[in-house]
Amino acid sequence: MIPGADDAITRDGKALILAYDHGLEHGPVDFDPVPETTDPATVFDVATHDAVTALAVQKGVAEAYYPEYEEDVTLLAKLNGTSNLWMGEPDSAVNWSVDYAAELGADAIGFTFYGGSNHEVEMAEEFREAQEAARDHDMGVVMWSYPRGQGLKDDTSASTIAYASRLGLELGADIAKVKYPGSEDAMSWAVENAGNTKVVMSGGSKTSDEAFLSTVREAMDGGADGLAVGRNVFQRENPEAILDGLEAIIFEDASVEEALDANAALEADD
């Protein structure tokens, strides 16, 4: 990683990345709770919220929608991804080049890396190519570091998540996105192993406002540098409210109670 390379997708050293690559990775089922989110413009509108430091999307969505939002949204180009129809050993196709992402106006790239997969070697080589090309364009690099594969028994254990964050450092990511390892202490261990690479928590499946904000607070108390979240924002009827709460925790060091108050205030105004 290079100090300052992620400046365009962070705020005061912290990140709140809104991920919207789910149409490829999970399919339309993720849009069912709020059908309007099938339209990418709906989520691009959400990404104009002050709390969001970058929006992560795949190539086709970036091509079709980003030009209308380039003044208000910071683009994170999610370079690889594979559909949920794929049933083989974890792998992720590279769907666009860094050069093309830069041409579209991206400030950073995102890349999924499945450490432990039978395809780990090829994915590491693909990441190397993307990471070095990103440096040529002064772009930040975010690794979706998700260990999984036939030989991995527990992909959310504290030791596995610490290894995931370490892979981000060793392979040259500026930010490593990892699953929450279950406790503040375990997150602290993951952050320690990442060295100077920032660590952000993956948002995961939708939970209640209080449960989600409490987990984010624990992750931040463990030293995390923010959050990369999709469903826990865009699957809500009022995503701006939860973003107000997340902004309070991530950037203002608020308590869960204070974040819930910020969340409730916006919902009351609506």
Given for the second form:
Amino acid sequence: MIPGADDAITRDGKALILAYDHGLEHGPVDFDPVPETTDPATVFDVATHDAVTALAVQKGVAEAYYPEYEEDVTLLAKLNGTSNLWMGEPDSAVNWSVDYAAELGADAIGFTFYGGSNHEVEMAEEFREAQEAARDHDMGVVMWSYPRGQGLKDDTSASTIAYASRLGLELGADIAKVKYPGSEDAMSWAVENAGNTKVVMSGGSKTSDEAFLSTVREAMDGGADGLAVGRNVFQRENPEAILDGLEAIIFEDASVEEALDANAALEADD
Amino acid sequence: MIPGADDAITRDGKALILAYDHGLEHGPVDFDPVPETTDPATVFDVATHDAVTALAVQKGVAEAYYPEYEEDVTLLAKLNGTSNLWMGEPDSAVNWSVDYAAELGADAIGFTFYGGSNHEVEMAEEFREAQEAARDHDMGVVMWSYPRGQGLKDDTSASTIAYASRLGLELGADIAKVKYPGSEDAMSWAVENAGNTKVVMSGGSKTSDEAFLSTVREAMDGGADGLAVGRNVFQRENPEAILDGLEAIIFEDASVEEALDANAALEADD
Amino acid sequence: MIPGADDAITRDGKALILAYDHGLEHGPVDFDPVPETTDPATVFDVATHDAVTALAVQKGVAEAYYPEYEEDVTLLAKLNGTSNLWMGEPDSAVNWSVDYAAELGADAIGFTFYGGSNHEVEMAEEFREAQEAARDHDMGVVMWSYPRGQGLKDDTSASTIAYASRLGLELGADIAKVKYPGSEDAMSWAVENAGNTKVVMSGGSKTSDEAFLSTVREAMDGGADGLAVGRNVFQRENPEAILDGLEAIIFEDASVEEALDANAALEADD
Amino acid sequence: MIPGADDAITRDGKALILAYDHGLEHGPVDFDPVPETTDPATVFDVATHDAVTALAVQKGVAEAYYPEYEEDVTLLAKLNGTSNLWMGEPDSAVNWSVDYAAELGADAIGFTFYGGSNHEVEMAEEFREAQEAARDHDMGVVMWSYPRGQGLKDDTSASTIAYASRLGLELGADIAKVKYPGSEDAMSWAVENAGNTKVVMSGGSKTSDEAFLSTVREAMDGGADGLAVGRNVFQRENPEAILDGLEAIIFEDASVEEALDANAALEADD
Amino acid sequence: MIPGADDAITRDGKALILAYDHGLEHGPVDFDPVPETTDPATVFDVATHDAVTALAVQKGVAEAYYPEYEEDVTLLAKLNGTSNLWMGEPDSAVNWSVDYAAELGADAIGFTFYGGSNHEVEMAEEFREAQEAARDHDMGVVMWSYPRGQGLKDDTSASTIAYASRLGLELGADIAKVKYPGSEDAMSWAVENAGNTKVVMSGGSKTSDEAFLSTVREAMDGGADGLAVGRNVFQRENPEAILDGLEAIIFEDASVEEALDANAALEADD
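Moving from the form predicted on its own to the form predicted together with a further copy of the same chain:
Starting with the chain above, the whole complex follows.
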């Protein structure tokens, strides 16, 4: 990491990244809960919420929708990704060059790295090229650090997540996105291992407001620098409400109860 | 997709792409029904029909025949393709560079992508290079999005086709060419998943006039932006007739009956 | 193919290519019948015969012998090839860059393509690079189109050879070199499938004068544009005699009997 | 090796390289003995000790921490490395380009080479590129020469280590880092095989002060040019003390007893 | 081959190449017979003998020792090579770029080619790049042509060696280094197959003075253009003596007896 490289995608050093690459990674099924989210414009609208510090999308979605939102949305170019139609040892195609991401106006790149996969070596080398190209463009670098593959028995154990965030530091990410390791202590261990690299918790599949906000609160208490979230926002009928709650926790150090109130207040306003 | 990038290969936002790369993909057998179609000039003549917005061919065919038709035919450079003499896990060779396609006068590129194949990652990366090179040349990008491979049980299910069209959007195609998913509703779902990327139905193997036009009508009713067709045009004795019918449906919103009339009228003129 | 690209290696649109890359492909055993042919100079001398429109050799042979013959021999740079010491799925190493072939004075390139091999995709992509580089140098392109590999049961069936010549057209060869498919009709089908790409028959292993000339006559009657031959010329004691016969058939439309007379006349002169 | 190329990372021709890439290679577990060492700043502080001639870290750690220490620490850019989450045949990803290492201020590169691995050929070619790029930047080259892989039964035998150091010489390293082969004689053999390439002993896993210093003393007596050490320094509560002892042996030719005294003196000062 | 390209590494058209890459290929064991040869300087001294027309070493050895000998030794840059710690299907890593070899002052390159190996295609393509780069630098090209691999039953049969030398010619080597095929006739066949490419016999493992000189005499009688030798020179206590004998045979057409006398004379002088 380079001090300040993530400034464009953080606020007061904290990040709330809205991720919307599920159309590639999971396919249309992720839009079933709220069919309107099939339309990227819906999610770009959500991303104009003040709480959101960056929106992560694949190249094609950026080409088609970002130009209309460039004043209101910060673009995080998710460079790699693969469909789940393919079911081999974890790997990810590089679908977007850094030069073209910069040309389209991205302020940072996102890159999935499957430590432990039989493709780890190849992915690390692809990450190297992307990371160094990002440096040439003064873009921030976010690593989706997801240990996964035939050798891994438990990919959310405390030690695996601590290793995951460390990989972000060692390989040169400004921010490491890791799965929640299950407790504040485990998150704290992961944060320590990342050193100066920031750590954001991955939102994961949808849970209840309270469960989700509680987990985010624990992650922040453990020292996390924010959240990267997709389904837990856009699969809700009122994504603005949960974003209000998340904003309270991440940027205003609110308790879960305060965050739920913020959330409820908005829902009542509807 | 980039707004307007497909203008050269569409009319009023609709496409009728005539595809003629069967000599590579299937071999001489596809010319058996109408032996004259072995000669590319025959199909270039067909492509001068007003209804046809672009003709998709491989490099060698373009080199040899396009120069004589450049006033009357819009060239879509089909970049990759593989013979069916080879029978491995779905893959496709890149036979044509984008730079050379532009030099020969192509207005757009076509690229087959087999999501779900063990070669998906490699093909996605080849698509990236082609797509970004096409952007440099202001050429449109059409993805033949055909999920296929050892992990796929049903490659024309509604969810597979919706995923296929979504891959076109996510990876940066201006137009996604997908197989017909069997119903207007399924086509509609696929179209929604493509967002601003246009969707054209793939013509498939030859059927009767009525059956074919009915399917195209359903696809258009489902929101498709047109058709990419080969055998269902050039394997007919009178390809102009079916093109008249297709023109009526695609560009004039005709019913199947009206289209069959247009078709019959021409055949009667013969 | 590009009209005129093969002019340097044809006469009146017909080709008689003398191939001499057997030292690489088969090893010394092919020189046993006429040991003098071990010395490339012997075959370069043969290639000065008026009937020969081009001599196909590998890089090293061209470097060592072509400079002394550049006034009298047209060089066809055979770019790829592999020893038969190696016995894997058909593949061929690219031993010569197009730039260097041009520097050495070659007027055209030759490239083996094994459609149907597990290496088909890779070979097609190597062919793409070579073909496009040849275009930059205004060099002709000859494809040795030899379907071969684990999926092919009969590599000289009529449909396989028609597919082979079609691959030459689709992928951008000016001339496709194919094996004789066994009859005039089959050759005719192959020629039709090649469109504007020329088709030359591959000479194959040595047969009697009459058998060989008869086959060439049939191929020409089937519409072939000439011959590419190695062993059936240089494995004869008097290669000039058979070249006289071939010249009569290919360029003067002679019958087999006339060709045998031309042949005999020369042999009598010896 | 090139005479003088290692000057920036040696003193009087001797090297004491502090290695701290364990976060990548082994993960957080290596920081358990002294949790403060999870923070790279702690180890950079240790590296300011006069005895340390260079600090070897991965790119991300260098980006984040080296700028604050550039006056006091000499940077050795460890270019490759892989997590132990992955458990295949030994290999190592190239995570850092030489150009970028030079840009960040590194004076030398470090590169792991697993002779005997099924990836040996590939790693040797990656080493070639790195080594030659380092020459362009006048940077020293240190090879972590660790024979390893399915064909190796004993990777610390005298003959294996002598081969390992020879590989450093043959392939162009200025310094070869090898495991201790078990005796002064064996080390001497390894040193002879390295010719003008310097040889440093690899520190290995943590042992007692006396055992460790005795081994280093033996290595130096065998002709080694120093030490590259990680855990045996930073896994101690008082790394400065052991560095005093190492300095005495490596640079002042002290006996083990004298070194232990130096060590004890400092510990007493604490 | 290009006439004259080997002038810098031959005398009167004959070559006596001293090879010293055994530290990489075989490891320290090859230095056991004469331990002083572990030190490359010892062998560089031997290479100053008038009989030696070039010394073949790997990059690292050239970097470290050649600068002091550049007035007295002609450098042949052995570009590829692999340790015997690795035991897979024959392959060889390219450890040295031609550009850097030229920069270090090499007059020619050496390249191992394992025809028949499953890596033959890849090695041929690496050879292509090296050979053509050497042409750009006006450097000679020596191929270590060693058919080897799973398909080869007898790698020193007459037909295999004749094929090996032919591969040198076909692929563009100025000199082919082949194993001795067992008789003068077999060597003669190999020489004929190499055409204008020179052929040098490979020295092989150490034998007695008489046996070795007799073999070299036979090879020269068979038309060989010299010798490339390592162990049969440097594993002798008095390498100058055997070089005197070799000089007599190779450059002065001496008999074995005369050569042994030359050899004995020198040994008596010691």
